[in-house]
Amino acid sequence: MYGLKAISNNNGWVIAAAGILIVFTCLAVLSLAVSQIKVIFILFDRGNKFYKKIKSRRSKKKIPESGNAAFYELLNSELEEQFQLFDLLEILDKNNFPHPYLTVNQLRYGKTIIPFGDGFFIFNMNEV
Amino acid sequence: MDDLLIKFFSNTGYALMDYRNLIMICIGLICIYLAIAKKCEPLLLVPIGFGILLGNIPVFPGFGLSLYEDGSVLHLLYFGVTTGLYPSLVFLGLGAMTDFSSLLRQPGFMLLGAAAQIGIFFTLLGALFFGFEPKEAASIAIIGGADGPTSIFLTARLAPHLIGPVAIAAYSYMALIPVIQPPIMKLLTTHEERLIRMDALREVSKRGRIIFPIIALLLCCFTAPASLPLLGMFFFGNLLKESTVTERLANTARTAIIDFATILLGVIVGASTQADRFLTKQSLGIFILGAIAFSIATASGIIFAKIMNLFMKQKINPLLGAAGVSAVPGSAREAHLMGLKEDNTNFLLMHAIACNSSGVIGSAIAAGVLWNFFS
């Protein structure tokens, strides 16, 4: 079959037209995406930045100064009556305390914790 | 003794031929010609004039030596033509090699891609016009895309019966840019058209460059999913690029295996046009269409990029409009060698390899399209 009827017959107006549209519909939305990628971009730092903001926050917020009433608080609810200097370490690297040898040397010449035997110390509450 | 002689001539190559063989085997030469004395798409026209000569040895049938012989390693190696396999390898290369800054700074320019494919559904209905069947039309419409590796995916989808011709047409046009382009570039633009100056690009962020081949992915295949083994590959090879941390994947990728694919490709593509199959009348017509395809797909970029200065404040070339068919990066640097020339301050390469870019995703869209309507 020849000629503008096998054009026909073979749905080929149709089928061309389709095929530009959905081409050109493609690139379009392509077209559009990447020139709004910037926006997706700055919504994203804002967003990060203010995730940053927040956290410096709380972790300002969470760290007490060594020899604040909140500081010996800290450390009474989460160390058993006697302990060990590794577990006092432990926590205060957990807390982000900046200098955690720093503090447990303080409060060991201050004698604010004194050997109990074996290993083990305990809060001197003449100090506290 | 004469018996055995006469048994081993009658087998040889030189009882079997006939003068098609020799019109083809002289094809062969001079692709290998063109590539080596003139530098005309060597990478190219060196292994599809090698497979020329290569397919076009007569065997004797039943050797099991033939492309088209179950066994042979030829037909084993013809595999990856026919399954698409070394044309989404092709892809996975081309996307590691390509920088799609510039196309990221004027994304306008996608519509010019767009455009140039017109020229594909434009020559489909030429096809069944003059009476292919729609699988066949389909396979011949894609030479539009001025793309070697889609219309020989597509064509072994579709009509496999005509790779050869298909695939020799689109190369054959891609390495004849320089002399199709140039003529419907000035018979289509005036010279103060030629004349015009595109703003200079502003910079793209790494994160743009990275995050780009994952959106264009999404929205291509979502929307053209018989796309995906080339669109796939294509911005996968790109991700392997931009993401930096793959270095070594992305160097192997535009290395070693668009390499390895090329020259599989080349040489079995070339070895798939046997006398018998490609001096047709049909091919003869795949190659008249395949130039039309190419000329309208040319001819359609540019005139949609006059249609948009009708409607846009800053004005574009239109000359880049023809660069929106896929022919990386020839069509772009005409567009370029064509700006140079009537100003030899306007560069225009950069913003025609965004044209050229949004073609290779454009073609492989529209063969996407294609598989889909008539598979």
Given for the second form:
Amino acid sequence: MYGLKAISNNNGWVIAAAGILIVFTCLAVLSLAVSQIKVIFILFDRGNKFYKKIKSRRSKKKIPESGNAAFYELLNSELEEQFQLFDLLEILDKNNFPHPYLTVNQLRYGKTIIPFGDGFFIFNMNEV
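Provide the structure of the form predicted on its own, given the form predicted in complex with the partner chain shown above.
Next comes a single chain, given without company.
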């Protein structure tokens, strides 16, 4: 069997119509995206301005100007000898230290605070 009869018997017309519909839909979506490219760029620009605004708000948090001595004095006054990292994070967040998780990470890797066991930490007085 050849010709139009073979196409009809094997659902060729439905497959052809589905292909045409898929191609037409993709072209319509593409033309819509191209026609709205100006709006897309405006949205990206607004997003960049929003990102800069958020970044400027974060940079307003300052570390106390007196430096490390005030930092350790604050921690010693509010923490017990043995403490959990959660307590340290709460104190840093409450006193508006920027990036409390990074600060705790640096204290751990710098061996300023060392594990004491059962999830507790102590200050390494050799490093402070």
